[in-house]
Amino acid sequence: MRYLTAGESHGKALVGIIEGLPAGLKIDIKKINDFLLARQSVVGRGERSHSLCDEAKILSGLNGSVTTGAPVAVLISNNGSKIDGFDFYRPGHVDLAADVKYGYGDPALGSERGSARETAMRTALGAIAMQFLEKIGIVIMAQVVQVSNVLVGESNDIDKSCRCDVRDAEKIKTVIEEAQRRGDTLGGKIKIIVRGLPVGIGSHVFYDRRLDYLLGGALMSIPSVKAVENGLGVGFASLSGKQVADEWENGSRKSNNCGGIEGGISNGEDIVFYLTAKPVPSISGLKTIDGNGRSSVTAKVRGDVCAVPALCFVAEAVSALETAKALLDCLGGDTMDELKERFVAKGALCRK
């Protein structure tokens, strides 16, 4: 399976293709659009996000609502394609690097493809992959565990607007609102879990088939993500081998410090990653240079106050795409019935 996206932040549309899905998968377009809407509706989003009203349209690859095995093409139109023109480079954004690399001659053009707007299409494609995975019992869940210096608990009872434990939602809203009043932005951290993957997905035989390589690289590619941890992550540095070993007792693991991946291969436990996102760099009043290299100061460009709650949706989507890819690479199957048989057989082999 493979996927591709195209489109700019203020272009006419975002487009995407996902190829390699088995035939016979029923796609619920409403679920895709509900997922896109939820991504736009969480706290911390900027004014443009609330005005876009994303709607995915599937252009090919379906017979009615069922996949045919052909590539599935998706379109999301942009409401309003006027670029916010500016003649300064935002520190921490792609403006300068892209302008120098591609010779745009315009700081604003450098951010068009580099904008997190691109993730709307990856979210739509990932929503399709999530429906595929759910058909065989694999679920993906992400939640906020930190915004700025506010740590929140992990829970199965998640507030929809903050994507965190309901008991901590007001704390998250408050710290984001305070940053907005100051004209500042905030970063944070999320946890993502892939549950239901059997032993043996991914491979240790070559680096680019390792499951942690596939998931880790894809998660790192999300704009603003600056650190990706698998399992215990940076916690491994301060502990001994005896302290972190995921020992067996009475036929099951006592811990999951490895985050469900050993040697690049799924081990049957939950796949666990933590993602740390930097604050969005669209801030006014920062010292910088303009397009001619002269000293300048940034002005406000539309952007999120805190993208961390929205990151949960993008991370779920990206994880779904890479998990589906790894699963299909391992099991194959031209139809959903064929894949389900192989998936069941794989699970049975793992239990022996």
Second form
Protein chains: 4
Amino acid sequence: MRYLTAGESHGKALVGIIEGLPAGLKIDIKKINDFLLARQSVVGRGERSHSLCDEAKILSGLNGSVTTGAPVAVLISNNGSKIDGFDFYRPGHVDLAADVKYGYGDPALGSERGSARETAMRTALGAIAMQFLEKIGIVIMAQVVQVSNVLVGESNDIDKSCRCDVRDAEKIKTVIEEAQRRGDTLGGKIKIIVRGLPVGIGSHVFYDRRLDYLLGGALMSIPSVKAVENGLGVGFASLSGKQVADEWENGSRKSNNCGGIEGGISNGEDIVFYLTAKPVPSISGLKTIDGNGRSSVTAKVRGDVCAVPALCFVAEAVSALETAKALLDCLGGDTMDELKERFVAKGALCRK
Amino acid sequence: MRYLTAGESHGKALVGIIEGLPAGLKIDIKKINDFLLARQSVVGRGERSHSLCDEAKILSGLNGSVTTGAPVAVLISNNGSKIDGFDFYRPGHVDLAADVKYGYGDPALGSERGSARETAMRTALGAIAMQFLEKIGIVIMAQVVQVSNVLVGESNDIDKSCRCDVRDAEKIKTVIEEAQRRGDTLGGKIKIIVRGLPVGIGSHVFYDRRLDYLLGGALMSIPSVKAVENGLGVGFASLSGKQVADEWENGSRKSNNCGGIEGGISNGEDIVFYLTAKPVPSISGLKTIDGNGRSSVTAKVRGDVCAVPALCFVAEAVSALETAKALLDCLGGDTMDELKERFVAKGALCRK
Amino acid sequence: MRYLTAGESHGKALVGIIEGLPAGLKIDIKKINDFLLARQSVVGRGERSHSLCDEAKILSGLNGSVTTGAPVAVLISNNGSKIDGFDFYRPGHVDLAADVKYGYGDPALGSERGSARETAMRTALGAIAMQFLEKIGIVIMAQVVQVSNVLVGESNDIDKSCRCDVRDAEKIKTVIEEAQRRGDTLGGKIKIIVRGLPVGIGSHVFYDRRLDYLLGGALMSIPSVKAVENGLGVGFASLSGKQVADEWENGSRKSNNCGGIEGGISNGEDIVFYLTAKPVPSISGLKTIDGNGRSSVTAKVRGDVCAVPALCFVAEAVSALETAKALLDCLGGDTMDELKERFVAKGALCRK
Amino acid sequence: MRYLTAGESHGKALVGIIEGLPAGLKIDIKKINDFLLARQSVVGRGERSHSLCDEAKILSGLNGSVTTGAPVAVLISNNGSKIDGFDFYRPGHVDLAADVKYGYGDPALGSERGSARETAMRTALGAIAMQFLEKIGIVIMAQVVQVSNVLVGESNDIDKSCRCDVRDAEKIKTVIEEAQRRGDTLGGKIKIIVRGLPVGIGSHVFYDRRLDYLLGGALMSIPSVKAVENGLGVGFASLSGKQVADEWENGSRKSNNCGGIEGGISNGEDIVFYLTAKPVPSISGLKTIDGNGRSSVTAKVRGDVCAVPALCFVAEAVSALETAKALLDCLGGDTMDELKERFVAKGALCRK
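Having seen the form predicted alone, can you show the form predicted together with another copy of the chain?
Once more the chain from above appears, this time first in line as the rest of the complex follows.
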């Protein structure tokens, strides 16, 4: 399975092609669009986000609503909003690096592809991968566990607009609104769980087949993500081997500190990752330089106040794409029927 | 540039092939072997490590000591040590997952390839990549910043056996020795710097060309690494956009919180990553199961007490491989002469 | 450089994404569409082809008409023609194999992606690659040299509708019309030239970097192509080393029997390939089986009488994509300015 | 499945790593070496070939003689023969192109990796792939069908030293000996059959998953191969659709003109390819230039008189590698047990 995406923040459309899905997978397009809409509706998004209403259209690869094994192309048209020109490099954005690399002679051009809007298509393709995974009983869930200094308990009862425990939603909203009033932005942390993988997905035999490589790299590639932790993550640094060992008792693990991956392979526990997102770097009044290297100051361009709730959707999508890739590597499968049978047989290998 | 590695912990040899290096690169084989030896000589390694004396031999791709553009094959022979059989799954190791996946019917077999010994070949290939990078002025440095609860200041004066500030070396040694006496193991944290990259390496246009993807994924794939942070990393979660902005003043940045990467592209500052390693999971007395799913207890097999100092070498090597890959993607280059010229021209694009 | 395509013969649209083009390349969209139209207008195409009027739209990756380095997405909408259902497997088509592989339960479904219509998008993406190559002086030209038993001389004066020497165009038209009247179809042969490559593109060091691998494989992948020859091709079988040696005289080669590639690398002569296309397998009255394995007979479905003139366009496009890939592998290049400079320097290495 | 190879004609060793083989495959190392020896023993090889006695050693990836799923490294040591220096570019060899590309300043250096000796390692890795395929009932056979003007009938009774019908072996030997006496070399043609593939291997959905792409490209990449034909190959050019249609009668095909591939997918018939090899370009007395561009004349360096019989082995090996790749893409499979079960189920899908 592989994919490519294309499209700019203010271009005509976002386009994606995903290749390698088995035939026989029924795609629910409404579910994809609900997922895109939910992503746009969470707190922390800028005004532009709310004015858009992304609608993914599938242009190929389906017979009716069922995959044929042919590449699936997805289109999300942009509405007619104008490009926001600016003549300074915004610290924390791709502006300077892209301008130098690609020789634009324009500090704003790089942000067209560099914008987080690129993740809308990854989210759409990932929503397809999630439907594939759900068919075989694998679910992926992300939730906010921190925004700024507000730490949020993990929960099964998730508020839709904050993507965190319903009891903490107000705190999250408040801290984001306060930041917005100050003209500031916030970072935070989310937790991602992949549940239902059998033992044996990924491989330790070469680095790029490890599940922690696949998930770790792809999650790190999401704009604004600056730290990726598996299981206890940075918490491992100060603990000893005895303290963190995931021992067995009465036929099951006492803990899942390693986050479901041992030696790069799924071990049957939940796969757990944490992502830290930096605060959105779209802030006015920052000292910077312009395209000629002269001192300048940023003006507010656009952008979210806090991308952390929205990040949950992108992280779920990206995790789904990589998980599907790792599964198909083990299972092959031209059709869903073949794949389901192989998946069940794979799962039956480990009954411990 | 691409590579493959092969070889088991107690097999005949480790083998690596690296393909895509430019012609005209003079390789100093002694330097590679000094690097391998230094990796084996740091504190925290188990007894077996010290009995080995890795010697890399280059079997192809050179004319004398200069690359020809042909694939470079590297061989590290193993000495004759016997395989350590055991009949339980060690928590934290690949044992269970590999046995189920590959149907070994032997809890110990997976550890042959799953062993950290695999990283010796990555270290050797990375040492070649480091020589390539050095020719164009790029240096990579890793140092220990934490072992267990001992936090270590960053320094330019590095103790060889602890890979940390010389003034803190004793503290590190002590905490490791104490753990060893207790039959316990320790985790920790290292910092990696890639210095000398011009603006514009990596790309924001697709996720797998981003420098944070390349480095983040590959660093996460090193055995025992459970967290990868770029720049401030997890520290971003509780700070605001204004607090972390890398503003400009008098023609240079006031800070490098983003760790040298903006929008997935190098921005001319040091590339900075932090890795957290879990404690080595080779501990006796842990509750576990055996190959038949019955309760068992681990015995001491082998392994290091603390892999953190040794991790510095692997992390430097892996960072070198990915940095070289990203550079060659931009610069192409059949020969070092072509490449150097293009590198200088690339660097000259940004004089800010 | 890489690309993906998607889309079915009677689906909503064909979609393509090409990733890795340098920034700063001015794209002439009209030229792409002229190329697509010319492909549809040659002799030998079925009725459906003439009713379509492909128009490629570029949805991303451009600033105005200039590439930004971001992925370029191309869309060709299909008109509303209905899918042609049929309940037998047409010999020579993908029908049977795709139905078994993907479990369609429908003999006609595989032909939706298996149709030569897929090549329209490869042609569009290749037309972009051709514009890239033209900017640095590389041209690609294909012409018909045989249709059925009509052998056609090579020429610089090419008839547009037959893609062969103007003096032979009538003969070609006649033989195709005769076949059409008989309800039969025809195969033939084309010649492709890539002119302007410097010495040193491709590499002998590993098989998948060889220019004959890149071009040979991609040309073989064009539907209906059943033979790929480089230079003298099958003619080499009966000749001796002395007879075919491309000797030097007065500073240049006396012949180009090896077709511009020695050891998998361009040698500065024209790159020459010949492709043999089988007759279009869309014929009525063939004995076959249906989806239940019972004897059946084909009815006319759709399709061209002779795909050989149209093949010239696809072959040019595919050759352009692979040539661009091989060039960018050597030259890298984030921008056209960088690339042009490097190309000139590369060409200057060989003045023999 | 993927692999890399390394090693020069007169270097220390040839090295290969193959990654992605399932666990549980018993490897017969003697069979690999018999295959290598047979390749060296056929007629047409130069004197050096006979003095070598290649012995492949497997350095990793096995538990005893059974694969573990880890990468398999293969080593073939070279004997101590000295490099053959020369100061002219041999027409037909990589000499000129490699020297310009890699800046050697030595006309002979490129031939070290450019030599057909590179194919010894591909042959060894392919011999492993052949053992994998044999386990599931797939066999690959190549035979000589033409050397110079001697056409040879296809046969099941193959002479070992000529790799052709035993009744024609003398004719082949004679024509090769005559060429050798004249100081000339010969080309020819071989036929390759892959037997036992079920319907549905390869895919029409994207060009690089087509079986004709995989096999066609890889076969074209074998040194000296200048034409690749599938089924009737160039014979298709002059025939009509009715003449070549592989019609069905009484439940089976009347012919296999398409060579077992329809729409890029295996159709259950034998996969048939023909390769044309150019005469070995190692001839004395050819007009050429030297490293300074001055006129020169070639002296005899080394090399075979006719590589066509030896090509059979390389072609079988390369076909095995690509066939295994295509199979594993469909079937996945961490273990041979999983894979065999899936292969049987796949084959059962088509009972026509």
